[in-house]
Amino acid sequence: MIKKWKRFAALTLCGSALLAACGSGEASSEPGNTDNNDSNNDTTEESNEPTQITWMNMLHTASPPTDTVTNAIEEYTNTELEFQWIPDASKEERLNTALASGNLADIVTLTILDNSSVRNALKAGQFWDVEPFLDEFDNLSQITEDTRRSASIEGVLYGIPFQKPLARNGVVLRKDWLDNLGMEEPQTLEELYEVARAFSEDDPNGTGQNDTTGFMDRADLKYGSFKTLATYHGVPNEWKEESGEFTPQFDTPEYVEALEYMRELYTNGLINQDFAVTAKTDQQEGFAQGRAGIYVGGLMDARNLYTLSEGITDDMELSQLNKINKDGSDDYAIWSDNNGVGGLLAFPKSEVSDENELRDVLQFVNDIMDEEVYIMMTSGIEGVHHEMDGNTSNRINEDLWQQEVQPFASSRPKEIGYDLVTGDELKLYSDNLILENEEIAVLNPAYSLESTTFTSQGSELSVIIEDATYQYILGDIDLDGFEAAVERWYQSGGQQIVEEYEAAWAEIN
């Protein structure tokens, strides 16, 4: 009996040793492609062994994609890909621990460039400066000087910038409810307020019950309603720059107006009363269930909201608006998210050890910017997820697309300047509005400026303002209380940030 047991133990031990050996073998044979890929003529060296690439990437969907699209991309780019998906909700802690422990991949998607440890890691030289290599590649050389500068930190470009539309936010609302009430699409903030009031009080869904509200918002001042409504009020995007003088957005009279507007909405019950603790999924579900009629956020969410509503609220019709302002004039504005830079695809020196390896990885990033791969990552594989009709792609299997393609949408290094058009009406409409937004987008003048205090304490300081903003909207503090918070922000380091930005600005101009 004992003997048997011993044998078993020995076997297990051997087995695990074997497995361990396999594991380390795999790791060491990793990128090892030493062929000189200097030229980006992909005709001559097509016969190469596929390059092995690991990619630490953000996941914005509930589960990672299956292999279908990955295989197609691998085939096109002659690579073997291995993804390490980081759920977007825990990106801060995951990235920070990855950076601290040095557990990185060949490509790391960094979307939070203003996070202090990410910024420190970049500035400390943990990642390659890619700018000298860009012009060797077709697509990478097309990245405009503006984008390169916006994505740089202290003048150095530590990765391939994600090129996103400048501004994607706007208002989505229930067209059928407007029609029921005989109302027009709102064009001013006042009209928007009136719509919200009518949606709450005038029984837009005709059930005879008081079961609807105007806005459905979530606990997110930036990507939720507040920041978008604030730009409609004329609030600058994070910072106001006037001949070299910087003022934070919350120290402007417009910000207070926006606060007041939100507070009115809240106290009159025109917004879901627990918006300050509502998660994005609950918000979207609430809208899809027909509990509210106005959604402020990414315009492309219109499509998701509609999909969600199918089977629950069948008669839903959606309007999308991007031009609302105070007075109905032709002067519009919408804030730009990170000035159109969605982050960086960065290459850690610990994984990508020399310039040849870097060129291999850059070649891959360059290749996935080709229109063919863009289509794979946007619409999926022809005949499986969609059918092409000229430049128009029509989705044929919504569920499969959501599972296998959607997760890649946020990994596209470039989302603008392609010919592909969607066949979906709602999506096409939001795409067009987002294009229109380019012209009215308000940039953050401090985005590419450097402030050491902002790097080290910025996120902590912003909590002061964030909390005060919520508290004001919910009526927990008054204007004096809010101003005290702003004062506290200045005292605890904000003043230094202002000075550092002004100094950095003066240096460039």
Partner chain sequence: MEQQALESNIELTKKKSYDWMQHKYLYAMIFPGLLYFIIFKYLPMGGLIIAFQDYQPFLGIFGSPWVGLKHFSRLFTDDVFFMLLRNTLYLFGLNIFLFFPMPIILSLMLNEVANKRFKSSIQTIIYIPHFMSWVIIVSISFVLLSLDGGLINELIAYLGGEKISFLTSPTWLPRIYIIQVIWKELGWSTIIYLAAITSVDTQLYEAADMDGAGRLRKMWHVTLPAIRGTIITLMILKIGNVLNLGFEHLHLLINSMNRSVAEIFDTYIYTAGLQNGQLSFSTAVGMFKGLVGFVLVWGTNKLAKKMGEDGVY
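Given the form predicted in complex with the partner chain, state the structure of the form predicted on its own.
Excluded here are partners and other molecules; the one chain stands alone.
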């Protein structure tokens, strides 16, 4: 990286593709606004040259973005950016190769923190520990202690965490079917079961035929129905921690209760009978085609389900629920995916050679967390990709947005806490429920802990429990068979994982 200190000017994005400076960027004109940066301020006055930054980044779209939004980000942050885009489908292979060869960039997007090569490179000290620097910057200093700890490895924060919503999941169901049957939205698992029964047996669509079922699920125990329903039963998020002792979620009475609940749904025909081999696209299409009335998954999927239904079931009305439990009390819970951490923006010491250069790239990351840049990376340039109505962004050119803006969506270091509203009322409602989930989210206590056995054998061992879970739900094994699988997990390396997590917990607490 060629290090040059920066001076920042906020931009107003106007009417066309033109960008006009408006001089409102004073809050970020100094790196961190701390007294120990006086020597750098002299450099700021001497040079307005942009800082050159390379960024090895993930690409989740078919092609990289054109330069329109990149140019806007560069001008806002006074940088010259060079992206090295890695297709998400080949990220493991490409990152492993880059780490082995040392062919990296100033900023490296790491979204696979459980990858052994990535984890070993971080622990080996190839990347900067950024925590000592965070409080120098206005946005970075706001990263919560929980997020910092969740994103750390052995107590060290090797990059800026991607801040995601803590918990996105809930229940989407056919409100029009509830109305047809004179039913209320369910608040307990028992009521949800009764809705599933009625959707399967009481002709909710009024066709006079036996052509509907309750749940439409897919072959995914985590992101499909099972894990969310398990949380409603009180199952911990991956691990239960009590006084430093760790128990895997599947070795709890609540997990067995969740198994039994799913088994009854399956046995009584209240869930699609092919769920164990159903892909997500088929699940969503089946729901949109009116074959089922309950969808458990990401609440944000409601918008897509509604869109898929257009021209097929145009009378569809949807309810979205995020608070269901066993007893109807005010005690709710929902599991958190990766504790709200979507990976790290990491800074290799081979490219970022000293603390001054590190502060340069940290200032850049700090500045792209400003709301102005968040809007650029979410909605694009006003007058080109979207128009603002208050704090609501309305797209004016969908094709151009997909080409020039959408690829940046996965590059936003922070996705929460902004006032920007995108989409329609259905999406806004989903967003509000996801925000509510922050208050009831259950974190994984082992997420940031180190276990060499889990790193090397975790995926292999998880198959033992996944297979046994499916087999129990489908009626292929009984409780003794499931408990035998749990014991096999312990004997095959699971006990070592427990002991390693307990030791890691004791070391940092």
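Positions refer to the first chain, counted from 1. Take the two forms, find the largest set of C-alpha atoms that superpose within 1.5 Å, and that set is the rigid core. Just so it is clear, the structure is predicted and the values come from calculations on it, not from any experiment.
After superposition on the rigid core, displacement of the C-alpha of Gly102 between the two forms amounts to 2 Å or more. Annotation for Ser243: C-alpha shift under 2 angstroms between the two forms, rigid core superposed.
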